[in-house]
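The data below hold one chain only, encoded as C-alpha cells and taken in the form predicted on its own.
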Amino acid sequence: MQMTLAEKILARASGKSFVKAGDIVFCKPDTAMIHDLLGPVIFADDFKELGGKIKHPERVVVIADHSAPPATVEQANMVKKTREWAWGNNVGEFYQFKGACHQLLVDGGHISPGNLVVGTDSHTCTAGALGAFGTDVGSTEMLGVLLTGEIWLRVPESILVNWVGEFSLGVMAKDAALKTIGKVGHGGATYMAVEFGGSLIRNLPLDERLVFTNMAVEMGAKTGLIKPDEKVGDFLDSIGKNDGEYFISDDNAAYREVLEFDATKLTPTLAAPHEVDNVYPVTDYEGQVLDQCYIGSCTGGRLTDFASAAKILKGRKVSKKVRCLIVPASEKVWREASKLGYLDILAEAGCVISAPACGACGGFTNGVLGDGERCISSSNRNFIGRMGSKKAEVFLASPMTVAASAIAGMITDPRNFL
C-alpha cells in the first residue's frame, strides 16, 4: 500500500504499518518544544495540579526566544517563570537567549529524519526540511503531551509542490516560497501536508530549504516536508546527530493536488500588507519609501541570508533615511557569520547587529514599528500589528531585496545592485 512522506512518519510515530489521510492516530512525539510566550507562563499551574511529572523529560526542549532579551518587566517575569519551570522539571534542554526556537532545534540536533516534532509555535513546520513531521500545538495540547507522552492527530492529505529549474540573478528561496503561497492562498492548504520537491529543491542548501518548510503554515498547512537526502545527512554528521529514518513518498502515493513551478521564470517577489498571500513582483512596489529594513528571524536570519545581504551591501551604505536591523537566527549563525566576515560587512554598511532571537518579527523586542512606519522584512508574517503598531505596514521579501532596499531607502529590486 502506497504512502506519502507525511503518512509514513505518522505511521511510525503511532506504531502502525500503514495509515491513510483522514485516519485518527495516537502518536508519541520524538521532540516537544516549548517557548517562553506559550509555555509555563500559561500552563504551569495546571501542570502542577495534574501531577506535575513529565512523562519523557529527555524529549522536551524549552527555549526563551520571544522575549530575548526582555524589554519590559512583564517579559522579564515571563522568562523567569520559563527558566525556573525548565530547571525545576529537568527537561532535556533549556536555551536562554541563544536564538529563535526553530533554528535552535536544528542547530542542537533535536530533529532527525522521520521524527514527529510538536511545538508551541506555528512555525514548528520548519522541521520538515530535515524530513521530520513538525507541527504546532496549543499550550493545552502541549500539557497533554508533557503528562502522557502522546498526542492524537488526524493524518493530513498531502499537496506536492514541485519547483524545477534554477534561480536567476537576485532570486532566493523566499521569493519562491512567497510565489507558492500566492498561488495556493493563505488557507488553501489548511490541515494538509505540503511536500516540496523537484530539481530546484534538491539543489538548494539546507538553509534555503528551511525557508520553504517554515512558510508552509502561511498556506494553512499542518506541516511542510522535504525528502531527506545526503545534504541532510551531511549536516547531521557535522553535528554528530545522524540518526532517524530517511522516509520518502512512494511513487504512486496519493496527493490531493500537484503543483508545478519553474524557477527560471521567477523574479524578485514580495508580499504586500497585510497578508502573506498578497504577492507581487518587487517591481510593482519599487519606490515605496521605507522606515525600516529587517533581515532576521527563523525565516531569514541564517548564514546564506547574511551572505546574500553582504554581497549587495559590501562597499555600499544604508540610506540615512532608514534603519537596517540584522538579527541572526541563532548564536551558531552569529558566530559563523562573524567568522566569515559577513557581520563586519553589514556593520560597515550601517546595519545594526542585534541579539540572536525572534526580535521584532512578532512585535516583541529589538525594532518594533511605530505608527505609520513602513518596513520590509525577511521574516514570515505581515499581518496588521505583527511587528508593532497596528498603523504600520510590513512588506515581506528576500534578504537580497531587503538589503537592496536598505541602500535605496525604498523598495528596490536587488538586481539593481548585482
Given for the second form:
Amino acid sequence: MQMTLAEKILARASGKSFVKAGDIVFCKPDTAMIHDLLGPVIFADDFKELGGKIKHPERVVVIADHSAPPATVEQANMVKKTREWAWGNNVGEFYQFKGACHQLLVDGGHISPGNLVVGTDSHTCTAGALGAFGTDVGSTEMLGVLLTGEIWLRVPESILVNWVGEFSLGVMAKDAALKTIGKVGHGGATYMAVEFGGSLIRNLPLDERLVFTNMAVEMGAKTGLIKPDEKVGDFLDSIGKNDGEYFISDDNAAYREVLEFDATKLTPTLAAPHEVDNVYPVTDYEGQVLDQCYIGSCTGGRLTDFASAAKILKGRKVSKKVRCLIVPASEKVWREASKLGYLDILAEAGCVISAPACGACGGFTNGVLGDGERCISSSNRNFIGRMGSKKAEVFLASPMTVAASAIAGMITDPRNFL
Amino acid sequence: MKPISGKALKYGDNINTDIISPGAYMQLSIEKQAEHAMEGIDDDFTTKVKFLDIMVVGENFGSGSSRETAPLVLKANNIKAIVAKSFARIFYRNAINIGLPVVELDTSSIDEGDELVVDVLTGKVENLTKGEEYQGVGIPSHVLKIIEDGSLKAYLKNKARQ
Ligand code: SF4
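The form predicted in complex with its partner chain is what I need now, so please give it after the form predicted on its own.
After this comes the whole thing, all chains and molecules, with the earlier chain placed first.
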C-alpha cells in the first residue's frame, strides 16, 4: 500500500505498518517541546494534582524564549516558573535566552527524520524540513502528552507543493513561501499536511527549507514536510546525531492536490496587513514609509537571512528615519553570523543587534510597535496587534527586502541594491 | 449533555488568535486577559457578551497561534458555545480540551441576537427567532468523553482515579 511521508511517520509513531488519511491513531511523540508562554505557567498546578510524573522526561525540551530576556517582572516570573518546573522534573533539556524554540530544536539535535514532534507552539511544523512530523498542541493537551506519553491524531491528507526552477537575483525562500500561502489561502490547508518538493527545494540549503515548513501553519496546515535527503544527513552528522529514519512518500501516494510553482518567474514578494495570504509583488507597495525594519524570528533569522541582508547593507547605511532590528533565531546562528562577519556589516550599517529570542515577532519584548507605526518584518505573521499596538501595520517580506527597505526608510525592492 | 440555549453574537471569517487573545496581555491572568478579548476588531465585545453568549462566526475561526488562552478568554467571558462555518485545527482541539463546545455549521442565515439552541452532540442548531433548524457537525465521538467530563484535565483526573 502506498503512503505519503506524513502517513509513514504517523504509522511509525503509532506502531502500525499502515495508516491512511482520516484514520485516528494514538501516537507516541519522540519530542515534546514546551515554551515559557504556554507551558508550566499554565499547567504546573494540574500536573502536580495529576501525579506529577512525566512518562518520558528525556523526550521533553523546555524553552524560555517568548519572554526572554524578560522586559517586565511578569515575564521574569514566567521564565522563573518555567525554569523551576523544568529543573524540578528532570526534563531532557532546558534552554533559557538561547533563541527561538523551533531553531533551538534544530540546533540542539532534538529533531530527527521520521520523528513525531509535538510542541505548544503553532510553528512546531518547522521540524518538517528535517523530514519529521511537527505539530502544535495546546497546553492542556501537552499535559496529557507529559502524563501518558501519547496523543491522538487524525492522519492528515497531504497537499504536494512543487517548486521548480531557480530564484532570480533578489528572491529568497521567504518570497516563495509567501507566494504559496497567497495561492493556497490562510485556511486552504486546514487539517492537512503540506509537502514541499521539486528541484528548487532540493537545491536549497537546509535553513532556507525551514522557511517553507515554518510557514505551513499560515495555510492552516497541521504540518509541513520536506523529503529528508543528504543535506539533512550532513547537518545531523555535523552535530553528531544522525539517527533518524529517512522516510519518503511512495511514488503513487495519494495527494489531495498537487500544485506547481515556477521560481524563475518569482519576484520579491510581500504580505500586506493584516493577513499572511494578502500577498503582492513588493513593487506594488514601494514607497510606503516605515518606522521599523525587523530581521529575525524562527522564520527569517537564520544564517542565510543575515548573509543576504549583509549583502544588501554592506557599505550602506540604514535611513535615520527608521530603526533596523536584527534578532538572530538562536545563539548558534548568532555565533556563526558573527564569525562570518555578517553581524559586523549589519552593525556598521546602523542596525541594532538584539538577543536571540522571539523578540518583537509575537509582540513580547525588544521592539514592539506603537500606535500607527508601520513595520516590515522577516517574521511570519502580520495579524492585527501581532507585534504590539493593534493600530500598527506589519508587512512581511524577505530579509533582503527588509534590508533594502531599511536603507530607503520605505518599502523598497531589493533588486535596486544588487 | 443538554442542548445549550443562548443568543447569537456574530462575527465574520478568519478571526485569528491574536485578535481573540492578544499576545501583549498573555502575562496577565485569564480574567484580566479576558477583558481584552477581541479588542482588535470589537471594543464592545465584553459588553455584548452580557446579552449575547453563543458566538456565531464564519470560516477559519481561531487561526494562528496554539495559545489555549484563545478559547479560555472566550469561556471566561461566558461564551457558552461557538458555531462556525469552519475552525482552525488547533483552536478546535483546544476548545474541546478546555471544555468549550464547538459546532461546525453553515452560519449564513443566523443573525446577531437570534435565539439559538445548540446540540453539541448531534450538531443540530435550532433558531427559535427564525423558526429554522440547521444540521452541522458536532463533536466527534472519540473526543465526546472529554467534553462530557468538562475538560481534558477533568478527563485525565477521572482516568487517574479509576
Ligand atoms: S520567533 Fe515568533 S513565530 Fe517563532 S516561536 Fe517565537 S514568537 Fe513564535
